[in-house]
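This document opens with one chain alone, in structure tokens, the form predicted alone.
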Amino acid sequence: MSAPLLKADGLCKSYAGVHAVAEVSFSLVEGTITAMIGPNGSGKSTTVDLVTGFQAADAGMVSLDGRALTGLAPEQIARSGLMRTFQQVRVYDTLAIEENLLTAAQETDGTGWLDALLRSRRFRAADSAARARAAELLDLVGLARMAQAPAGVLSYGQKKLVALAGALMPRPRLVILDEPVAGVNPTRVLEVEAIIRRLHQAGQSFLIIEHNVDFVMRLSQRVIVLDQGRKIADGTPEEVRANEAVLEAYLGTEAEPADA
């Protein structure tokens, strides 16, 4: 078997003497797609804050590629290959929309202020690969045509490409994606399905948080279910399906239409 892309062993974070994660570990092999599911207050998004450093663990490791990620910044943990998305969708409305994700280039090609000021040779060859990047991922979510037009005049939905072009400016190893098509009507989802799908066959890995089950089980290799902070199903999307506690804390009484 692989070794894992991400660990997470033991993780937990508590509020105020609540459980909001209570000792979720999981593992993801490098070029699969996982999901993780869950009602809402199940702790998926606080489970990656944990992994993405947004929020500092109470305890449990996390680890990329065998690297130690527990303690680091954001900023370190996307320069060493895990990018994410957030719930709400997060684009700069007065930037161009190829300026957004020269943005995200910029915080993890390694050049400076000093750099930028005096145009050194490394802060060109930076920007020309990051212009070179952001057109083939404008071509890839189909806004090409739009690089030029402020971002805030995009739909939602659009939006939610950019900031998905944006996490894979850097080339990754691993994407979280957290709820992609919340609030995506259903052509949309059908669209950012087939981005995911591309992306995949490219060898890109993924971690997608979602409510819509009949999006993620179609998507992924692999399925993690928490239920109130606890981790209570890790399987196939038809094991997890057949899961009868899955189908009482989730699929029973949560499933929703694609585009709720």
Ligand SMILES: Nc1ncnc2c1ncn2[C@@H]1O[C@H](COP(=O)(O)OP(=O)(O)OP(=O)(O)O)[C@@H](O)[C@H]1O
Contents of the next structure:
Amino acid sequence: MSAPLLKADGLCKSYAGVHAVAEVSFSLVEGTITAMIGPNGSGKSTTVDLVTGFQAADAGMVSLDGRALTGLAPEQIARSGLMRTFQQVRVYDTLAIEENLLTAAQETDGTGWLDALLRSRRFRAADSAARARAAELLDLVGLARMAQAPAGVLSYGQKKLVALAGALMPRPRLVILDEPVAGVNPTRVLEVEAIIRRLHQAGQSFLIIEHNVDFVMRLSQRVIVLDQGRKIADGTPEEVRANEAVLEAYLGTEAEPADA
Ligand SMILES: Nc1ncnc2c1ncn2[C@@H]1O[C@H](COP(=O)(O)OP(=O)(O)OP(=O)(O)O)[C@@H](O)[C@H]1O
Ligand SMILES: [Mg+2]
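Show the same protein again, this time as the form predicted together with this ligand rather than the form predicted alone.
Zooming out: every chain and molecule, the one shown earlier first.
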């Protein structure tokens, strides 16, 4: 068996005595789509924050490709090949859509403000590669014709696609999507699904957090379930659908809220 791409071991995080994440361990295989599901407040986004360095874990270890990420800053983790999107979509409304993608790339390509100011050879090479990558990704998400429009004109679902494209700019080893289709209409959900499938076929690895269980069950080879900060199931979509603890966790809660 090859080493896992991502390994999380014993992650813990408490807020004022509440265990947001308690002893969560999992690993992901390269080239796969893994889903993480669970009721509201079960610790999914906090787990993503711990893995990507946006919050410091109280305990636990994370490694990417066998390299420890624990204690690194978010930019260092991004540079090492792990990118993410946020549940509350983050795009710069006043910047052109293409510029949003270039900004995402600059945060990871190692060129600094001095390179940009001097338009150094390194900057120009990185800039032209980034523009080509941005064009390719905007084409993939169906926004190529709007590349020069400010991101503020986009619908909520389209902004989520810009965030996805931004996360893919540096060709990450793994991308984590926190609720890519929450609040997105059903037709667009199918479009997002097709985009993720194409990326996966090209070799991209994903961890996808979602409340839309049907969406992730169709896409994923593996499903991790959290409830009240703990992992309660981890298996194939079929195994997880049949798991008693999972049915119980969702009982009395909505499996697919319209927007969460
Ligand atoms: N910064 C914070 N301060 C205090 N409590 C927090 C903070 N962030 C998260 N929590 C709490 O930690 C728990 C887990 O929250 P988290 O956002 O990780 O859940 P989630 O599974 O992503 O939920 P949702 O599906 O609603 O997005 C919740 O009880 C939440 O209120
Ligand atoms: Mg969340």
